[in-house]
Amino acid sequence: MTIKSIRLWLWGAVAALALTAIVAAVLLRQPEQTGFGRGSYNLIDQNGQPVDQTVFVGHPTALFFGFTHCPEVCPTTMAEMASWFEQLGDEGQDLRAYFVSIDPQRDTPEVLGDYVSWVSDRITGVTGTPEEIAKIAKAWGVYYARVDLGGDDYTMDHTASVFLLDASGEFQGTIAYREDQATALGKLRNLLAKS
């Protein structure tokens, strides 16, 4: 072996290292997808639009998970939020809504799309395979159970909060089922405030 290969292989060596370590400090700075409110999923809207965690970054946001065959909390939770966004008014312009299905067997986009639209244009509604909303329920630590009714039928137990999130998509607390109205709209003007 020459000193002139045994130059090019310790330059090699050298440059396989700085790579290395390059990649290495890449890797590192990627962002955290731990904790409350983190993960990957990959879910559709109503309209058959991709929504994954993104959705959530750069305007304040109320997030429910329920389904559509709910007898009482959530068609009550939704008619407050569209009563949330009247008192509002252009004070919660920024505002979003997400009604995450827990139930996609029944809840398509087209039948998600009929419910929300009867209480406001503001609230999107978003299902996706049992795997991705398994996913999405698990990074927001939702509770869903289906019950069995009998015969086909069946109804979902769930978790009854709305989550608000600022607009960096970060956890900053929950209205509770039938919270009252005052409170409800204080919290939602605080996370107004924050974003």
Given for the second form:
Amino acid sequence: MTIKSIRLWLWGAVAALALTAIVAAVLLRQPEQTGFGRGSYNLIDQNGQPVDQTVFVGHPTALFFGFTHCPEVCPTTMAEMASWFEQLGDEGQDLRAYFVSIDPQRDTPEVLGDYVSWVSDRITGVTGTPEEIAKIAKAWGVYYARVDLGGDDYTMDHTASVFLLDASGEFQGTIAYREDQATALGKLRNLLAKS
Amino acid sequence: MIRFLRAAFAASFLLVAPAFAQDHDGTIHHADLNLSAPFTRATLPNAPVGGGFLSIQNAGADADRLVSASSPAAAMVQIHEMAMEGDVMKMRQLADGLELPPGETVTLAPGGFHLMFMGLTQAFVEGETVPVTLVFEKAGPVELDLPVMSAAADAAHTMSH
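Condition change, the form predicted alone to the form predicted in complex with its partner chain:
Now the full complex is given, and it begins with the chain already shown.
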């Protein structure tokens, strides 16, 4: 084996290693598409801006699924969320909240805007086509179903928990409906400390 | 027929007004029923629905039933039951109304039975009141005002956080 062929072989090895590294880097950058909370969807926020699965990366998140025609669970949770933001103050400045409508036929971006703005300027209302809403709900294992109330009226049964996500968008736990405020704040502080 | 309906309509108003007396603590005595601690909650912007809550004690010897409700503040008021099944909130309309067994108190409260105001004519604002007419199978109709509490109030008199 000549020096030249060894050199050629070594360069070949370097090229192969570089290729492996590039492929690995690309693969690792892709978020996993399966597992709890994983999915891809194209939705819009209350200002008509696009929302997809990447919005949950970069800050800790409180994620809730509801609808504005909701007489109790949603307004209660929104009021509690408002008090979480208030109680956390500057400590919670990185926290973002999302209210995803599971009733997109009635919850237009315009309807959602005023509704969520009552809570905080750090909550985003999310809606979209029924198909795309179904994708995000499936990703988070959220149950929702229409219940007719006579005439054209209907209400929705739905999962009432708030999901907590860390800054990488990973699921970290839930706050149950009507969970004690001290417990809820403890969970949020824990989430903020980890993020 | 029209005259009869008109008379029935007028009579229904006569039935409402004198049928109850109110205690100093706000409890309304209506036939054998004692209605207490009524309230509703402030609605969020654009929320077209609201819940109504109160306690109904049936002090009589016979069962009665809350069969319907109405309010000038809403296009329709229904009687609902809410229940949590695991982490899922489920709501059902009680089409046959709400049974009021003799000697018992049935409480309409957040997380359970409630009046559902649908198609609100205006937002419910904390500090104001919302009028409602409840119709009972035996005791007949009664009007009362629901004070509007905060958006997350659990009861008629809660301390603010």
